[in-house]
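As a starting point, one isolated chain is supplied in structure tokens, in the form predicted alone.
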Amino acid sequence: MRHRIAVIGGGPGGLTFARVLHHHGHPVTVLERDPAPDARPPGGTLDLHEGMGQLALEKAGLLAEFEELSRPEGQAMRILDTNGTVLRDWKPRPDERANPEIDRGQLRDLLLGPLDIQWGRRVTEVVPQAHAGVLVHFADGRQETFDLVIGADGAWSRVRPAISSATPHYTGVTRVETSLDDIDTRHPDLARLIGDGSVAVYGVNRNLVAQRNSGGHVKVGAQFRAPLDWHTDLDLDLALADADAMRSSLLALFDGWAAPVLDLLRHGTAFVHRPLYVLPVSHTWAHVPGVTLLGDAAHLMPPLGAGANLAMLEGAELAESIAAASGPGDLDEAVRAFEEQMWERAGRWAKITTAGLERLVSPDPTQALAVFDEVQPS
């Protein structure tokens, strides 16, 4: 029996579950809200995990083109004291294949494949019908009808309200992220510092992260402790505010510290404020038939290398249980143990890495420093 599937989103847990459907011959709409894939920049670079988001590109038949893409060199981990001293200077083994980082544009390219997206398609509201089927209205205000729909939407899910009442909370840590590129080149000193994969340093409530990503491109994070409105104390616009008048406010946030850190700010280009929300730990609903979630839809959380790994693990695994299904029942039932599975493993997650942003965006910086021994000890 061919179902009619939709699942919103085309971020990687999306096209994951599209993928691997697609891989087992079963039509999948995909829905997603930007006009094209280039539509906004991809963002930065994800470690996929060796059982988790590399599985999930296993099941899609995709793992030895992920190899060809991946750089495991980009596992590579320095952590820096805000005086600029090395604390920590991690080197992967050449073999060492646990974590390795592809750009968020490059996975992108490869999970759309032969998929048949419908770009520009903004939902707005998602609504089960009381006998069979679901009903998905668009800006356009047109309507369609399937009998599942998937949530991979992201944080601030349209399809979430259709079976949860939950909303993402503020975590209190707010993230400025800003780029340098050609690094190599231009910045050689900086590209030093950061080496083959990151370089961190952490202080008092704040830290900052550079992530080397391909072609001599560099994300930098600043996160630092705040409330919501941070930026009102210093009379900074975010919606009007120039690079010039961010970077100054960052550099002051982040005052005393060592000259070549504080340069991966200096050299920033445009910044993009970012604060960190997340959904409740244990974020379960009452199941609804022809509705699910997965991805930061589910189970937002701080973004510490989990979530679009359990994203793409999510969506291989929902739809080979998909596939699976034959009777008229079945799909109804796989959905209900998808859920339940995705539950109990997201919530170890969410505990993780919820625990994980108290320490390393912590009042002793110590503790990052620990959090990095105990994930990569010595």
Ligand SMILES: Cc1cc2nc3c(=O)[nH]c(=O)nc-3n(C[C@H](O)[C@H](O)[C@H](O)COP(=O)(O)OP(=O)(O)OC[C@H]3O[C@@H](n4cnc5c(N)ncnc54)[C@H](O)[C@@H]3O)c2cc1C
Given for the second form:
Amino acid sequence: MRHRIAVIGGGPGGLTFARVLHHHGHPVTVLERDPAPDARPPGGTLDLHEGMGQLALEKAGLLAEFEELSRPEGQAMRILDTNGTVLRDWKPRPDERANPEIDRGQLRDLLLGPLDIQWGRRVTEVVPQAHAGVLVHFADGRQETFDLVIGADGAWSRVRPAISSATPHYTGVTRVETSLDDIDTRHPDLARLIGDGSVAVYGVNRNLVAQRNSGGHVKVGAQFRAPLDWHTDLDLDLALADADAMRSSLLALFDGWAAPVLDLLRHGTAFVHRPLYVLPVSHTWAHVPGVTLLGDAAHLMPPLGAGANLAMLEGAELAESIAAASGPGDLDEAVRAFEEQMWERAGRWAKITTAGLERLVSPDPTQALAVFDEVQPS
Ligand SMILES: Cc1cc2nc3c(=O)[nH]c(=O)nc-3n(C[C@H](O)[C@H](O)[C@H](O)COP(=O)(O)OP(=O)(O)OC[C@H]3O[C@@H](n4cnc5c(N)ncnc54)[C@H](O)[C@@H]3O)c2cc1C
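I would like to compare: after the form predicted alone, may I see the structure of the form predicted in complex with the named molecule?
Let's see the whole complex now, leading with the same chain.
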């Protein structure tokens, strides 16, 4: 029996769901608000864990292609103190495949493959109908009905209000991102500082992480504890789009740190402001037939390397359960069982990442080093 299934959102979770369902020969409609795959920069690099993101790709039949594209050497991690002294310098073994890195754009293209995505379809509201079906409203005024709608539309999900009143709240930590291009030729000293993977520097209530992407591109993230309106507070009145003003205020925030570390900010040309929001830990809802959530829409948590992995694994697992379901009752049972499994696992990760953020942006920087020592394979 063919069900009309729509997934809202073409991020890692939604695309993995669609790709695994496609792998099983089932049709699925992917509705994505972006007008085209390259409508906005895809973001930085993702590490995909062996039993999570990589398992999801295996379920989609894409693991071999991932292995071709991914960068195992990107797992390397160096930690400095604010004076620039190297505290840890971890390099993966050549056969280490626990968490290889892949650029988000490469992952997106890998997942897109043969999928037929409906671009430029921004969903505004999802309304379960009394008797059957779920009505989806679009920004252009159109409406469509489906048997099952999966909200994979990220932090500010427009599907979530159909089943839950939860909304994201600010963690107290803000992230400002910048990037450097052609690092090996334009900034060889910084290229050496970063190595093949990442360099992280932890200070009091703030940290700076630079991470190599493919093609000599580096993403730099400055994270610090601050009120949400820090840029208008403290007499700063900072225009977030003003790169020079943003750079100066970051350099002031990280004043006293070693010069090569500050160069990571000094050479940034554009700055993106990203306050970190989360959903309540262990967010669940009363099951509503015909609608469910996965990924950040269901369990937005601090960005500590779990979110995309969870979204992809959930997408793959839900698709496999749906592919195995035959009647409408089976479809609903498959979704219920998926939700129970997702809530339990995501709840565990939400606790881990929430505690992790507390320690990585902490008044005591030795906490961050302790986190590294606890999670890093020796
Ligand atoms: C700095 C940073 C680093 C991170 N690093 C990692 C990492 O290394 N490993 C890891 O596992 N996780 C990482 N994460 C977390 C990860 O990015 C997210 O958890 C992951 O992207 C969630 O995937 P998703 O598919 O649920 O949602 P998203 O990636 O947010 O995708 C949602 C999609 O839905 C679309 N959409 C939104 N609203 C609508 C609408 N109304 N109608 C239609 N479409 C809509 C969006 O355009 C988007 O394409 C990181 C996060 C940050 C911020």
